[in-house]
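A single chain, nothing else alongside it, follows as structure tokens in the form predicted on its own.
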Amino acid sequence: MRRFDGRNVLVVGGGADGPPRPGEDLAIGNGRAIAIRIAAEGAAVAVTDRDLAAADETVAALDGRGLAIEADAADPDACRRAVDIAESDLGPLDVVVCNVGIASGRALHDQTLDDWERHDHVNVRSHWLTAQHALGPMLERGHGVFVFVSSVAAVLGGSGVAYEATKAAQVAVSRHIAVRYAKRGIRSNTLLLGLIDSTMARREFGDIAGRMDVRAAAPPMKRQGTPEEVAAAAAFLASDDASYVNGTTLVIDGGLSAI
């Protein structure tokens, strides 16, 4: 499929922190599957990371052009002038993917107010800024499509206070993009995650005896799923396959939040 020819599209974390599954020789993380899969169908692709060189390892393994930009999500400056770079060597934005994202386990007995404002500034403010700062070029060519990337943990209790309240504070930025701005030709949609076999899975849980397969136990299907199951609903909300498709959630997690 060539969905994407002629379209541009920024990844925001597209790099990778984390190792490699068993076999590979380069890690694959949510942002890094979207950019690969996305790049495969036809769009120059901007990628960004607070690590320049994840960014760059992104782009190389892309099959057509590509961008790295570096740039720290927690920093307002640095959220907007991605976007700047992305349209000034790419030209004009059509989708942007808000994909990164931080964790912790913090319970609200022992949540701190700077964890939660760091997972305030990762996970809601850098996603708000960087749609916001791309929307008004957008809404100038009556066209733009919205593909955030959240978690389960956005209605279903058990991880850290913090990552749940920020990961439903996404979704609400998403729906409100969607129904304020869809009859000026804007689409926002949400995908919400389950266990995901993800660079920051392994990089969390990786060395912790048992863990990995206790989360593999979990869902319905008996598996993680895995980050290019990510970039192939990615990529459906993305294109024009999914055009009636607007300010709705996407569960991805193998039955998980059906139980």
Ligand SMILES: NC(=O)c1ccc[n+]([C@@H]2O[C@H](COP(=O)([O-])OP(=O)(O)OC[C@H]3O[C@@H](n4cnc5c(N)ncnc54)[C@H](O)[C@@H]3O)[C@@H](O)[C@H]2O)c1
Contents of the next structure:
Amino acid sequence: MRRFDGRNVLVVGGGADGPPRPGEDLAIGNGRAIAIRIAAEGAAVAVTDRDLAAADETVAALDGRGLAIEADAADPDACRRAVDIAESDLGPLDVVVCNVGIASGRALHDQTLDDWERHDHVNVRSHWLTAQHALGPMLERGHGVFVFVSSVAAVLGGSGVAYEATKAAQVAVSRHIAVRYAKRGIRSNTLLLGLIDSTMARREFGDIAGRMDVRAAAPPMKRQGTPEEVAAAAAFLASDDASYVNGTTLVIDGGLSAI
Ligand SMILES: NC(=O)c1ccc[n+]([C@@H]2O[C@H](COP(=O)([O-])OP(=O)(O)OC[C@H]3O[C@@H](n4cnc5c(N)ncnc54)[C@H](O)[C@@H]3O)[C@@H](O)[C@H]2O)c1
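Starting from the form predicted on its own above, please write out the structure of the form predicted in complex with the ligand.
Now the complete complex, all chains and molecules, led by this one.
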């Protein structure tokens, strides 16, 4: 399938920060897998990351044209600048994937102001700023698609309070875009991810004995999801196959939230 031939896509947080799966050389996270999948279907893909080497590594793995952009999502100017760089290099953006996210896992009694604000800046503010900056040219052209990478933590407790709150806020931003701009050709949807064997999980939990096994045992499917499965869902929402899908959430969790 070449659903993105001729399209330009920005993946925010498209590097990968964590170890590879056993036996593999390239570490695969959700953002990187999405960039690789969409490029394999024909898109030119701009990848932002606060770590330029991580973005470069993704671009080197793309089948097709790519662009690595150094941008810290916690910096408002960098968010806007990344959109400008992507558009001036690749051309008008058809799709923006808001993937970047952090999770400290703090419970309420342990929550600090600094940590809360960091979650807000990276998990929410970066995404509305990026979307706001990308939106204008999309409205002029009468088409554009946003895909937000959120978590089942948006609707389920059990992780950190700042993570849960900011992942829920991401859904609200996406829904706002979907309702407000649909009649002008914009779609926006959100992925709610369950337990995914991505770089984020391997970095945070890989060294804790038994933790990845516990994660694998939790969903009815008795395994974690893969970043490639996340990427397949993101590519669907970003593509014309989802032309009448707007303002919704797609749960990718192996049945975890159905228990
Ligand atoms: N793995 C899971 O179980 C799981 C579950 C639910 C949701 N998610 C979501 O998946 C997304 C991340 O997955 P991933 O595997 O791509 O993660 P990752 O930790 O590998 O991060 C991807 C990239 O983001 C970059 N990054 C981190 N902070 C940044 C910042 N401030 N500015 C710019 N770049 C920054 C990292 O350098 C990394 O290269 C998050 O939104 C997360 O909430 C993951």
